[in-house]
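Next up: just one chain, as C-alpha cells, the form predicted on its own.
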Amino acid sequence: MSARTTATKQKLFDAALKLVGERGAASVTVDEIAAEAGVAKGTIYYNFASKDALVEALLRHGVEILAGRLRSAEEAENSLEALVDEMLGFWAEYPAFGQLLVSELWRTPGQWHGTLSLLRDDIVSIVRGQMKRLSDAGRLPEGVEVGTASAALFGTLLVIALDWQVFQPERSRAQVRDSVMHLVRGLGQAR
C-alpha cells in the first residue's frame, strides 16, 4: 500500500470515527464522511466497498492499534499495571473508538457483531495471557478462572475508561490507572 493510500485510509478513519463516535455508525452518511475527510465521495467507494466496509475497517484498525499497545506491555516490568495504563491511554486517545466499540460490542444481534467478536478475542487473548502468566504464578485468588479474570479485566477497563472520558475527565490517566490497580490489587496477592 503507498504512503498517499495509506494516508488517505488515515484521513477516513478519523473523519468517520469523530462521525460514528458523536451520532453512531447507523446515523451516519458517505457524505457526510467524505465532507468530514475533505475529500471526494468517490473516494470513499476507491478505498472501501461502502460505508459498512469502512466502519468494518476501522474497527479492525483500532483493535490493531489497541493489540500493539498490549503486546508491548507485555514486555514491562510490571506487566498488569502497564497492560492497565497501555489501555487507558488508548481510550484517551481515542474515545470516540470506545464509544463505538461499546455501542456495537453489545448490541445483539448488531450488524458487526462476528468481526467484533473476533477483534475482541483478539484483545482479551492478550489480556488472557498476562491472568495466564498470575495464574500460573499462583497469584489470581482461589476460584478465579483465568478466561473470566480476562473478560472482567477488558470489560471493566472498556467501562471505566468511558466513565472517565465522559463523567471524569478532570482525573489524570494515573488516578485512573491507581484506581484500576486498587481494583485489581487481589490478583497480586499469593494464594
Given for the second form:
2 protein chains.
Amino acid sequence: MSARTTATKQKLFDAALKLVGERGAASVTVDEIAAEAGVAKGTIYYNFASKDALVEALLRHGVEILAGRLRSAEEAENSLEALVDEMLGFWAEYPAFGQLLVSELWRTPGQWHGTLSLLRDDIVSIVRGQMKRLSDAGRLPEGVEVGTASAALFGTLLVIALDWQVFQPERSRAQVRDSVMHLVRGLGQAR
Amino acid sequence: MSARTTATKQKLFDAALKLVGERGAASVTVDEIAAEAGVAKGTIYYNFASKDALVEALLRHGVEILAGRLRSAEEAENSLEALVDEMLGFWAEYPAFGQLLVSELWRTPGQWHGTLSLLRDDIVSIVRGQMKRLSDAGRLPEGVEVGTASAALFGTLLVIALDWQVFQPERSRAQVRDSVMHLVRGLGQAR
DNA sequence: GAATTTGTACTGACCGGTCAGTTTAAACGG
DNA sequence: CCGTTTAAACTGACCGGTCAGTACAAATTC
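Now show me the form predicted in complex with a further copy of the same chain; what you just gave was the form predicted on its own.
Time for the whole complex; same chain goes first.
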C-alpha cells in the first residue's frame, strides 16, 4: 500500500469518524464524508467496497489503536490503574469513536455485530489480564468474577468518558480520572 | 384520548421499540414499524407528526415508566440496593429500550439531545437522592462526588445490563444482580 | 325509529426527494 | 506507465410524508 493511499485512507477515517460519531452511521451520507475529507466520491469507492466496508474498517482501525495503547501502557507500568488511565486518555482523544462504538456495540443482530464481538474481546481480554493478577493476589472482593468485572469495567469507563464529555464538560480530565481511580483503587484494595 | 387511540399508540410503541432498539432509529423505516404494529402507515401519521416525533414520544414514555418504578421501589425500601435491583429489572424487561437509549443518549447535537438531557436528569436525580443519603451518613469513600457517582452508576447499570444480554446471556439475572450488589455494597460500606 | 349528519380513527396508493453506488473520460504522480 | 484520484453526470431503489377516501359509531333530525 503506497504512502499516498495510506494518507487518503487516513483522511477518510478522520472524516468518517467525525461525522459518524456525531450523527450515527446510517444518517451520514457518502457524499458528506467525501466532502469532509476533501476527496472525490469515487475515491471512497476506489478504496472501499461500500459505505459499510468503510465503517467496518474504521471500527477495526480504532480498536487496533486502543489495543496497541493499552499494551504499551501495560508494558510501561503493569497495573490496573495504568490501564484505566490510558483508556480514559484514549476516549478523551477520540470521543467520536466512543460514540460510534457505544451506539453499535450492543445492537443485537446489527451488521457489525460479528466484527464488534471480536473487537470487544480484544479489549476486554487485556483488561481481564490485569484483573486476573489482582484476583490471584487475593485482592478482589469475594463474589466478584473476573470475566464479569472486566467487561463491566470496560463498559463503565466508556460511558463515564462519554457522560463526562457530553454532560459534565466542565470537569477536568484529571478530576474524572481521580474519581474513577478512587473506585478502582477501592476495588483493588478490598479485603 | 379514546381507548382505541391509546391501544393504537401502545401497539406503535411496542413495534417501534422492538425495531428501533434492534437496528437504530435512522435505519428503521416507517413502513416497517407500521407492518410490525399491524397498522397502516397513515395511522402513524395520524397519531404522530413525524417519525422523529414518534421516537421522541417513545423515549419519554420509556423514561416515564422507569422513573415511576424507581420511585415505587424507593417507597417500598429506601435503599440504594433496592434502586439498583429495580433498575436492573427494568433493563431486563425492556432490553430494546436500553439499546435505544444507549445509542442516542450521548450523541452530541443529535435531534433528541435536548429531550434526552432532561430525561437523563430525571433518572439521575433519583439515584442522586439515594447517594446523598449515603454521603450524609458518611458512608461514601472520600473523594467520591455525589453528582459524578450517581451519573456513573446509572450509566454503568445500563451498560452492564446490555453487556449481559448481548454477550453473556447464559448468566442469570440473579447472578448479575449479585455481582453488581457486591460492587454497590462495597461502595456503600467503605470506610 | 329510520334517515342523515358529524367526528374520529384508519387506510394504502402515490409523489417527490434522497442517497448508495456506477460510469466514464480525463488528469495526476511517483 | 500504472496505480490513484478527480469531476460530474446518471441510475434506480428506497423512504418520509401526503391525501382522498373508507369505516363506523354516536349524535341529530324529522
